[in-house]
Each structure stands twice: as structure tokens, then as C-alpha cells.
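Take a look at this single chain, the form predicted alone, given in C-alpha cells.
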Amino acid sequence: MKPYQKVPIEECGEPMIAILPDLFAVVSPHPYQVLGAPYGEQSPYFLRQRVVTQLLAAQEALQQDYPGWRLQIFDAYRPVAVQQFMVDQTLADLARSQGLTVAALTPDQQQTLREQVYTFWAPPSLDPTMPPPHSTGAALDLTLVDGTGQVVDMGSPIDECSPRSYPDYFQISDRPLERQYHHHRQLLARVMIAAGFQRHPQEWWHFSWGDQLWAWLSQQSGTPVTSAHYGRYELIHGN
């Protein structure tokens, strides 16, 4: 169990709405769908209604200082089946990077690699008291695009399972390019946090509003949040 999963959930029943591509930049085709993730008829480009409202506020703040820039959505809603698929995919990729296969891993190797996976991926739990953040419709992975439509370089790709993904990895670097990476990460965090989001401690790209992780991080910063607003989406709608 991760610390944030102890936060109680008081589901508010708020609906999911589409992330409109004319308002935000989106990665298309969706990277997990390309891999074969089992979304079925569900779309990854959905979030809870209040989360989309907060996201618009973040983009407006960004454009005040950087006209023409936009938030680019990499991933948002993620059914638990997709979470399981991506955890398995990431484990296989890590094993392959070491010249191994999942089937041939020793118990110690399996444990080591799974610990690495779960540093960046939430467990694909079906327990209603500890849903994966993305399965609530409250969490999203995103980056920035500039006024020309080019993706802003953050120094590491989304979903990289390495310390380079930690938000402050480049903070103490004296290399100008790496200092720029840190500046871009801080810019993303500044506009998102100003809009009420919280950032994942190990992922520069992951932000949420209203889920257990958001509530727990809010508590750590001294904000009197007692519960999460959103639980697992499928439980409400039977999807």
C-alpha cells in the first residue's frame, strides 16, 4: 500500500467529460492504444468535469506569460485493465533492457524490477478503497507545446522509468541545457499547482486534482483536505 491510498474517498458522483482537442493539444494516436491497451469503447481523453475546468485555468495562466503555448495531454482516463496492461508492458520492457524475459526472471529479479515499476506506476488494484489515480478520472500526464506547436523538451520522455523522471533531477546541474529542462518542468508545475493540482513526487508529467494522491499531497503541504472527491470511475457507471 502506498501512503496516499490510506486517504478515505467520498465519491461526489461528478461526470466525466471529453478533453476537447480544440482547447488543448493531445498526443494522437494515443500511445497506449497503439500498444494494444484494452480500452474497449472507452476513451483515454476524458476527465472529471471539475478537473477539466482546473486544467483550462492552468492553460490560461500559461498563456499569460507564454502566448500561443498550450498544455499537451499525453494520457488521462485509464481503466484498471489498461493499468494492468501498462504495468505488465513496463515490466517486460525493463526485463528486455537487461537482456532478460519476464518468464525467465528469478524471484529476486522479479521483485527488483517490480519495485522499479511501482515507483512510477500505481498498482492495478480493483479494491474500491485504493483505485489507481488515472482510473478515477482525476489524474493526467501532460507536457507543454510552444507557439509553433513543437513539444517543449523536458529532458526525459513521459513514462521513462529512471531517476531522470524525478521533477527536480536537473535542479543542481550547471549545464545550460539541463538548466533549461528544469525551467520547463518548473513552468509546467507552476501553472498546474496554481490551478489547484498536485504533482506526483517521482514524475514531472503527472498531476491530479481530487483523487487520493492529490488529497494526501495537499495534506503534506498543510492544506486541510480530509478525503478524496473521486473514486474508481467504473464503480459508479458500471462500465
Ligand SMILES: C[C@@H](N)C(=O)N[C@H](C)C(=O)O
The other form holds:
Amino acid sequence: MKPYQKVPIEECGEPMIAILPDLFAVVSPHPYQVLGAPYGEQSPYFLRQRVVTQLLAAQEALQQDYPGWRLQIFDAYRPVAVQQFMVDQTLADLARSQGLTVAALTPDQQQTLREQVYTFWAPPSLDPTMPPPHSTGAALDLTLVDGTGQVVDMGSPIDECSPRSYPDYFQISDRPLERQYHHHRQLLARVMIAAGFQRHPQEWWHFSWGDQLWAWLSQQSGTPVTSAHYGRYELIHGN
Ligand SMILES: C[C@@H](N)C(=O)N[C@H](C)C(=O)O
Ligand SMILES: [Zn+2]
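Switch from the form predicted alone to the form predicted in complex with the named molecule and give that structure.
Expanding to the full complex; the earlier chain stays at the top.
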């Protein structure tokens, strides 16, 4: 169990709304849909209403200093079935990168690779007290696009299971390009945190507002948050 999963949830019942592509940039086609992830009738481009409001505030803060720049949404809502699919997919990818298959892994190899997967992916738990963050509609993965519509280089791709994903990985570099990656990651974090979001400690791209991880990180930084506002969305809207 991760420490944030102990935070109580007081579900506020707020609906999710669509993230409109005329307001934000979005990665399309959606990378997990392309892989065949089981969304059913659901769409990854949905978030809780208040989370979208805070996201708009973050984009406005960005555009004050960088006119024409936008937030680019890579992923947002994720049913638990999709979380399970992506965890399995990532395990298979990591095994393949070592010339192995999941079926052929020894118990020790399984354990090592699973630990690597769970450094970057939340467990696909169906327990209502510990939902995967994206299954609450409060978490999203995103980056920046500049005024010409170009994706801003953060030095590593979203979802890479390696230390390059850690937000401060390039902090101590004195190479000009890597200084720039760090600056871009800082810029994304600055506008998101100013709008009330919290960033995942191991991922430069993952932010949330109102879920258990957000509440736990807020507590760690001294903000008196006692509970999360959002639990698993499927439990309140039955989809
Ligand atoms: C790996 C990434 N796409 C992600 O969303 N990770 C977090 C921790 C999650 O699975 O909730
Ligand atoms: Zn995420």
C-alpha cells in the first residue's frame, strides 16, 4: 500500500465534463486507445468539473508569461480496466526490452519488473478506499505546446519508466539543453501548482487536484487537508 492510499475519501459527487480541444491542446489519437485499451463507452478526455476549472487557471497563468502557449493533455480519465490494461502492457514492454516475455519471467524477475512498473503506475485496485488516481477523474498527464503548436521538449517522453522521468532529473546538469529541459519542467509545475495542483513525486507530467495523492502531498507541504474530494468515478455514476 502507498502512503497516500490511507487518506480518507469524502466523495463530493461532482460530475466529470469533457476537456474541450478548443480550450486545451490534446494528444490525438489517444495513445492508450491506439493500443486497444478497454474504454467501452468512456473517453479519456474527461475530468471532474472543478479540476477543469483549475486547469483553465493554470493555462491562463502560463499564457501571462508565454502568450500563445497551451497545456497539452496526454491522458486524463482512466477506468480501472484501462489502468489494469496499461499496467499489463507496461510489464510486457519492460520484459520485451530485456529480450524476455512475461510468461518466461522467473519469480525474481517478475518482482523486479513489477516494482519498476509500480514506481510509475498506480495499482489497478478495485477497493473503493484506494482508487487509481486517474480513475477518480482528478488526475491528468500533460505537457506544454509553444506558440507555434510545437510540443515543448521536456527531455524524456511521458510514461517512460526510468529515472529521467523524475521531475528534477536534469536539475544539476550544466549542459545548456538539459538546463532547458529542467526550465520547461519547472514552468509546467509552476503554473499547475499555482492553480492548486500537486505533482507526482516521480513523474514530471502527472498532476492532480482533489484525489488522495493530492490530499497526501498537500498534507506533506503543511496544508491542512483532511480528506480527498474524489473517489473512483465508476462508483458514483455506475459506468
Ligand atoms: C505512468 C502514468 N501514465 C501515470 O498516470 N502514473 C500514475 C502514478 C498513475 O498510474 O496513476
Ligand atoms: Zn498520470
